[in-house]
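In the form predicted on its own, a lone chain appears below as structure tokens.
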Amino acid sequence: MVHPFCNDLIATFKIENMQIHKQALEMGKVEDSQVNKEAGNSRRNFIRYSVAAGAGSLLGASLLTGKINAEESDGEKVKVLTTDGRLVEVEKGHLCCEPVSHEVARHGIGNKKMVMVIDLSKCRNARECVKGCQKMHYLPEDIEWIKLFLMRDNEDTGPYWFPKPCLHCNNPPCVKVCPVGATFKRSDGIVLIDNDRCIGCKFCMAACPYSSRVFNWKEPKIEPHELDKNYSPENSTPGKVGTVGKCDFCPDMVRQGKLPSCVTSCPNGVFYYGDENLDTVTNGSETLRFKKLLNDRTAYRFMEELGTEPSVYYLPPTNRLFDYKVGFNDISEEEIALYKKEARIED
């Protein structure tokens, strides 16, 4: 359970950075020269971490609430951004990583509007995004929160690969039909499922026009150390049999100042993630202005005519970097035939 004061800090971003910085220095976790060095790094690296919502509050919340586990530190370093834009490096074990309460999870991260941009010209069906997502959320092989399709707009155009997570709609049909309030939309635009409330009626699955939701038919295989953690809708683990699951936009990673696993796992930089209010998105190696990217690349939202207003945008597959057949590597002939059938491709 996160201290209530910590929740206020996360929601309002009103911690004064001088206090944070002073306490960090006094505790010996960061050196002043290191802070200044990191603050002067390239704009790309700076915004790479700033777009992760809540990172500015994380260090302050950790220091001011006593959620520092120095004895458990393994020496691994992570970078977090303070509220005035300072990039500091601290040991991973010193951060407050306890799942937030249900109440905080339902509210969302203040002053943020999380968005994703998927560049279809870069995707080659490497499926590393799927693997990263499944590993992080302990999903079985037959359950995928990110689905990959081979698409073809018409018989005169070439095929392309199309990743589809939950689109985190601004006008989500799934929220409207849930009879117990298990699925909900937050202030930061993220749509989540509270498996403690979910009764498995599947109304949300029927209402979702994107088929983004899956049903948990069996107990997930959870690592022993995860079983000791309190469940939160933000981390979606441990999952519960008889409930519905889906892509959650990794808000627990966001609070730690990290990018979602699908973004960091993709070897081709297909996924960009960020904050619409900051007008910034990143794929971990390059950082771009969100609105300029949409305008310059003529981005679109999948099936936008339905009025769902997705938070996931697609960049058209123009000037593709890979031939679609590259995506057939390491998969069976049966899977290849299925992909071709869905895309209406005849040999």
Second form
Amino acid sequence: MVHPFCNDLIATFKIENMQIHKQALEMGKVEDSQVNKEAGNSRRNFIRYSVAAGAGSLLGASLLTGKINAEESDGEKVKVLTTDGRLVEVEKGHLCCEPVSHEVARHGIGNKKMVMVIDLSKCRNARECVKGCQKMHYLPEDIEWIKLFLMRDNEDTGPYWFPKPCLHCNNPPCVKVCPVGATFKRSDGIVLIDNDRCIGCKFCMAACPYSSRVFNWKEPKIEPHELDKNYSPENSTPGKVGTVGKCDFCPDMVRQGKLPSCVTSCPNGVFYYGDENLDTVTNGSETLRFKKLLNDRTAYRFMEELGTEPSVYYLPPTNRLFDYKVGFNDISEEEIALYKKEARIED
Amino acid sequence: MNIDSKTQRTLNKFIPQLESMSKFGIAFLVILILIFFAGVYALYVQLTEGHIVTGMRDQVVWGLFIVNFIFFIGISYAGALISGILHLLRVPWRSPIIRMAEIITVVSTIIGPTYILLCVGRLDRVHHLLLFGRIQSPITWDVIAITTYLSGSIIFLYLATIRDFALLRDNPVKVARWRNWFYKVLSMGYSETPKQKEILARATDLLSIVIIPLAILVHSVLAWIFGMTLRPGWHSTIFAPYFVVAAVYSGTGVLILAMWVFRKVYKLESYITKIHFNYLGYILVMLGALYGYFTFSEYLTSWYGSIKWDMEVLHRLFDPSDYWWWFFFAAFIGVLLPIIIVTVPRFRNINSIAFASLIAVFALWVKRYLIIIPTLEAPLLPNHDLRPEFIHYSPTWVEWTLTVSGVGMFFLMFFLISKFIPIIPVMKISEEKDYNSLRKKVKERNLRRLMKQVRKSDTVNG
Ligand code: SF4
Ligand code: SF4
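Could you please show the structure of the form predicted in complex with the partner chain, as a counterpart to the form predicted on its own just displayed?
Following is the full complex, with the preceding chain placed first.
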């Protein structure tokens, strides 16, 4: 399914199924022989395949480092029309995976402005978003890029569950303080980290008022064969020891016309993701007008008073679908006690 | 360079200090080197296993390393401000202590930034600071300010030592050949001609003017690393002057301690006298009061305003089961005790002033800890972490070892420098009058001034 906000991206690829025809690979600079050589050398052949950012054009020519999984290949080929009018044919499997280069990742995608709306009235601490995110980014269990808080504004008001990714601030304090530009704000509103440039000074962690950043205190334990992608600031995987990680708003998924995994794994449709410029957000099952939603539900941004101008909006936890206690179902006693203490809930 | 008998006498006093090392000295050196290697081992562990071996975690991202960094940059003020200002004001009693002060500056400005490097997750990428440096980041300001400051302090120390290098060149002491060679090179052909003397004096004046604003800037930038973030307890407009005052306070304290130690070890009683301790003690009191005033102002404002997040930090500081006793020590004892010791004449003597300085220095180290850690332990969002080390910071052996190692390095470098050059500027000292007569002179001058005033008021009244 192609989500509405991804239309403009997908439209640039005219995809049609084709007969296998190896010699017909007209892949710009990548020589056939080179492809074959690589194929012979390793089980996991990569034809690095870079989708150019900015104009949303497919630079078929700059097939930098794509990846074809030999075993998985069902031989199906697709033809892709680049914006400069050339026809490129690749195996279908390749289309999705290969991340963009570090340089490309520094600019936004097209003229997008990614936003998220989180509906607090539907959250019941199912924690599927956390797990989905961890799975997608190969995070160990003790690293959470999206965190769940039990909030209670004061002793007389009701507690509510509060999922919090990085808020991708439009005036991001973390970006301001980075001494090497390893964390940066893109034209599509996404704040990313280049883990190959980060020196690990942790200044951004001290500067982020929303506790969004986590540090790779030790070498992440990921077996290379688990990974199906190479590192790019856009997929943030694998994390690197001594550098900082955080929710990346999944720009790699946007490029593929897919939704971030927190959005798709939430059973309650709490997360809406989309493009502000197209004025649409979707949680996978319903697609809404972004501005209208904010208006109708009197959305707010978390700690707006800090002047950070987040890209994530919250719909207030009114008429909640679940009692907050439902959220205690699947978690340990110890955790419940901690949640209760922080939210000042007495039994 | 011909020297008079007085200079020769002074030099003779320092020759044993340069030529040989006592048994005690050798033992001290060995211990310091061992401590240094313990630090190297701790660093090795940290580099191979990652920062997981420290007590720092996602909430408390900065720990002992940053505390030590601020502390060492703070005590570097001894040379920059104290000796810079004393020099500019031509304070007559400064000569025997300025070199010590300048050595403190150089040594601690070398050790301080090392702690920043220990705190950085990717030591192998430090060159990115130059490759990709961004001027918007306070860390870049810090890199620029500290390197400038360090260069300035080294030149300042060097200029003030050239005359002694020349002295040692022309009156060789029995030391290794390479050392004599160094004296020769470092003296740069200085031979005390009137012209050279004038140039040197002018350069020193100029540098002491430059070094004062530079020092203030360095510590302000340091404070801004914290002040620029949106964190309770850090985001304060008075942070820069607060840090500067705290730094001079601790710098003066360390200077007094160094005077006390060297006076004992190298038997400098005739040079470093009670006058020095008293006068520096008065400076210490003044700075202590100023530091107390800033502390009071800072916490009163945030308590009175009682913003939720500020209160979170204050609760931690005033909670007896949390940081209260440390806070009590750093903000009350560390201010009041030195003031009482120095201002009450009955308590005031060389040893007690040194003790007061020790308290002040230690209190200031604790204060830096209390600036960094409680704020980081009080994030704006609730902390639901189940792992206790992610909520409460406690330094590990790696951090403690590296801390002790840094202090050891401070002593080591100080010790080695004191073996290389006389710890007191010999040439300058010998130009001056006897210290006992100096004391008399100061007294006389004060008396004269008093007389003048009496006379003046007489004429006004009469
Ligand atoms: S939430 Fe934190 S990490 Fe994310 S953009 Fe804002 S300041 Fe940066
Ligand atoms: S830890 Fe990395 S991303 Fe964060 S401020 Fe330092 S260099 Fe930049």
